[in-house]
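A lone chain, given as C-alpha cells: the form predicted alone.
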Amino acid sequence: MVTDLTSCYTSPAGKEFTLLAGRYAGISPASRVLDIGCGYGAGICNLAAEFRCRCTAVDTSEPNLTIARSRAEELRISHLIDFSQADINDIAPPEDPYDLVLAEGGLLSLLGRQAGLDISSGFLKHRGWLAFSDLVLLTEERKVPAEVLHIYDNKYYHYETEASYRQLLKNAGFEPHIITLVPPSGWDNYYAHMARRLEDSEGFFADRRVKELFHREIDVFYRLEGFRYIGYLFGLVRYEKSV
C-alpha cells in the first residue's frame, strides 16, 4: 500500500528512516553530517531541514547535485549544506571526522561492500555513525526466482543476506544499534515515485532504455511477489575506532 504519495527518494529506505538515524544518533545543529552518494539530496536535504546540523554531501553526477541543491534551495536551507561534484574514492578523509554518514540508496553495494565501509569508517569520529540502506536477499540465492535475481542484478552485486551483512559490519568495527528490514509499504512507496518520474520527458528517466529497464523491474517485482526474496536492510551502526 502506498502511504506517501510525496516521497521523493529512489530506495524504498524513505524519510522516516533517515530520520530515524538523526533522532537516534543526537544529531543536533552541533552536529557534522556526510552523505558520501546523494544523488537528488532527499535524505541530506531532510536531515538538514530537520536537525539544522552542518552537512556535506557529495556525488559524482553534476545533475543529480543541480537538482539537490534545488531541493536545498526550495526548503531554505542551502546555506547548511556544502555540495561537492566527486568521487567518494578520491576524498581524503578530514581531519576533523564527522559525526553521521549517510550511505543511503544501496550505496555500499555500488562502492562494494567492504570497501563502502572502509570509506564510511574513515570519514567518522570514534564512536560516530553510519546510516545505510541496502538491498539484501531474503532466501538462499538458489530458492530466488532467476527473474528476480536477473532484474536486480545480483550476477555483480552479489548480495547479501539479513545475517552476512551483519557479520560484515562487525568484522569492519560497526556495532549495530538498529538493523531492520524496510516494510512492503515502502517499496510501494518507492515504485509509486518510480512511476511517476517515468512519465519525465527530460532527464535521466526520459531515457527509452532507462524507462524499459524501470518497467521491467516493476513488473518483476509485483508479478513474482518480489517482497518474498528480495527485502530493503536499514541499518544505523556505530563505528568503534581499534585502540
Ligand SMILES: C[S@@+](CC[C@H](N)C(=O)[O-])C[C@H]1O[C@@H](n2cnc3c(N)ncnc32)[C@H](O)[C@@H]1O
Contents of the next structure:
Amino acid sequence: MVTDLTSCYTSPAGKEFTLLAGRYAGISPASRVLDIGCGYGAGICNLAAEFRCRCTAVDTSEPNLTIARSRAEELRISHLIDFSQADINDIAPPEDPYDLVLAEGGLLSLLGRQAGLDISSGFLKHRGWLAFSDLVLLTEERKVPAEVLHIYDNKYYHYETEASYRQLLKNAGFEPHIITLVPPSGWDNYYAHMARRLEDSEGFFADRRVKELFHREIDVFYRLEGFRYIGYLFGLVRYEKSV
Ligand SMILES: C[S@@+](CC[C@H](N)C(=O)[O-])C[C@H]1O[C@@H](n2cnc3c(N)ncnc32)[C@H](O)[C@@H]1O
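Instead of the form predicted alone shown above, give the structure for the form predicted in complex with the ligand, please.
And the full complex, kicking off with our chain again.
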C-alpha cells in the first residue's frame, strides 16, 4: 500500500528510514552529514529539515541536482545543504570528516560494495555512522525467476543476501546497529513515485527507453511477485575500526 504519496526517493526505503538514521545517530545542528548520490535530494532534505544539520550532497547528475536544489529552496533549507556535482570516486576525504554518511538507493552496489564501504568509511569520523539501503536476494539465486534477476541486472551486480552483506560490513569495520528489510509499503511508495515520473516530458524519465525499462520493472515486480525473491535492506552501521 502507498503510504507516502509525496515521496520523491528513487529507492524503496524512504523518509521514515532516513529520519530513523538521523535520530539514532544523534544528529543535531552541530553534526555534519554527507549524502552520496543524493538524487532528487529527498534524503538530505529530510535530514536537514528535521535536524538542522550541516549537509553536503553529491551526485554525478546535474539534472537531479537541479531538482534537489529547488526542493531545498522550497523547504527553506538551502543554506544548510552544499550540493555539488561530482563523482564520489573523485573526491578526496575531507580534513574534517562526517558524523553520518547516507548511501541510500543502492549506492554501495553502484560503487561496488567493497569499494563503496571503503569510500564511506574514508569520509567518516571514527565511530561515525553509515546509513545505506540496497537490493538483496531473499533466497538462493537458482530459486529466483530469471526475469526477476534480469530486470534488476543481477548478472552485473551479483546481489548479496542479508547474511553476506552483514559479513561484508563486518570485514570493512562496520558494526551493525539496525539492519532490517524495508516493508512492502516502501516498495509501493517507490514504484508510485516511479509511475508518476513516467509522465515526465523533461529530464531522465522523458527518455522512451527509460520509460520502457521502468514499465517493465514495475510489471515484473508485481506480476511475478518479485518481493518474494528480492528485498531492500536498510542498514545503520557504525564505523568502529581504530585509526
Ligand atoms: C538510485 S538513485 C538514489 C538517489 C537517492 N539516494 C535516493 O535514494 O532517492 C542513485 C543516484 O546516485 C547517483 N550516482 C551514481 N553513481 C554516483 C557516483 N559515483 N557519485 C555520485 N553520485 C552517483 C545517480 O546520479 C543517482 O542520482
